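Only one chain is given next, in structure tokens, and it is the form predicted on its own.
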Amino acid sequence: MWVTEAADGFGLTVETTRQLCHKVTPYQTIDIYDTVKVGKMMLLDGIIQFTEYDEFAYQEMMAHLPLLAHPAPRRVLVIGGGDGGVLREIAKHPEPVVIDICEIDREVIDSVREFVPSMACGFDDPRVTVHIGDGSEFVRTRESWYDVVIVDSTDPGGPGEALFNAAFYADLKRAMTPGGVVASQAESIYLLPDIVRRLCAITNQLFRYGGYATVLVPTYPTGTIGVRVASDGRDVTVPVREPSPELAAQLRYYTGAIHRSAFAVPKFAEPLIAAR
């Protein structure tokens, strides 16, 4: 049985062995499969969110780029990220004392907890508090509170639509401490350049420093995904701290060298990143 993600004129097909989960929630359709090559795989509304084969690349860069671009991240917020992978990576850091997550669809959390515990283990850290709700509304209830905010959203068009507009990022900035760092799922420069341009334009207007980091993820269409990182405090393209030996021993993708090099973009993408 082959499962195909097909969207935006592009597709990716994965051979599966059985379907573990199929749920239709008020927000989206959740499917989890066992596969022949890439371990367990989850799709939301037919779009691949992760496979066990390569999820570490995305999760590590989403978490460690902003955390290691901040000198002392004490309070961290994840918006989206119901699979727990980003939480798992944040939990590898001793610095945070508060780790909040706001996920709109509890069924995502429950499904991954049941079928993919290697991802959902992030919820087990005692510093984690789960908030079920709309992330765009949640950030309005906080002011100057979070040192790092990670927007681990789905693609725009579903529940993630509100997380790609200027009003959300203005509210998000108010929820951050001075010098705070935000990292957002920023799509592929090959597949969705208009979304990349929009997100970069918004953050360029709101923050002094920014960069677009490319992450290699073979089971995403085009094999790449982006992380938009921004801050008023410092150049986010250079880590302010290196991973400790204990942290480095747990990582498979992120290094200080990868942090620096990931923000180099090909010439055709430069206007997207510089948009205002």
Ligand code: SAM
The other form holds:
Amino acid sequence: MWVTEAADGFGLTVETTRQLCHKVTPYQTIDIYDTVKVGKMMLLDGIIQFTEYDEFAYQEMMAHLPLLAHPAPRRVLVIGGGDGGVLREIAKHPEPVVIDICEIDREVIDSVREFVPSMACGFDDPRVTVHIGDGSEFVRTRESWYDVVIVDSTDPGGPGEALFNAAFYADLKRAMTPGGVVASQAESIYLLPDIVRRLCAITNQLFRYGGYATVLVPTYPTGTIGVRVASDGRDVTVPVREPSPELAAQLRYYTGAIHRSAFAVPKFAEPLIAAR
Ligand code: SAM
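Alongside the form predicted on its own that was just displayed, please also present the structure of the form predicted in complex with the named molecule.
Zooming out: every chain and molecule, the one shown earlier first.
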């Protein structure tokens, strides 16, 4: 059985062997499959969120780019991220004492816990506190609190829409400590250039430093996705710390060299990243 993600005039098809889960929640449809080539695969509203084959690339870059662009990340917030992958990567760092996650859909967490333990292990770290709710409302309840915020959202259109506007980023900046670093799921420069432009324009208005890192993920349509990283404190395109030998031994994608090179963008994308 071939399953196709078809959206925005483009499709990506994966051969599956069986469907493990199909749920309709108040927020979205959740599907998890076993596949021939790419391990377990989860889709939300028909859009691939991860496959076990290449999820490490996305999760590592979403977590380690901002954490290693901050000198001492003690309090970390994940918005969205209900699959647990970004939490799993944050938990590899000894510095955070607080790891909060605000996910809107409890069913995503429960489904991953039941069917994809390789991802859900991120929830097991004792520093993690789960908040169920809309991330755009959650950030309004904190002031000058988080050193690093990671916005691991679905695409705009569904519940993720609230996480792609200027008011949300203004609230999020207030929730961050001075010099805090934010990293956001920032779509593909080939598939959704208008959303890349929108996200970069919003964050360029609010933060002094920023960059768009490209990540190679074959099971996202066009094979790439971006991580938008921004801060008022320092140039985020250069790590302030190298991964410790213990951390480096656990990583498959992130290196200091990847951090420094991932923010180079092709010429056609430069105006998207510089947008205001
Ligand atoms: N890797 C990802 C991708 O492919 O886009 C995103 C992964 S993670 C599964 C995205 C999560 O964001 C989903 O579980 C979804 O429920 C959550 N989400 C969407 N909108 C949200 C909101 N407004 N507040 C909190 N969580 C939200």
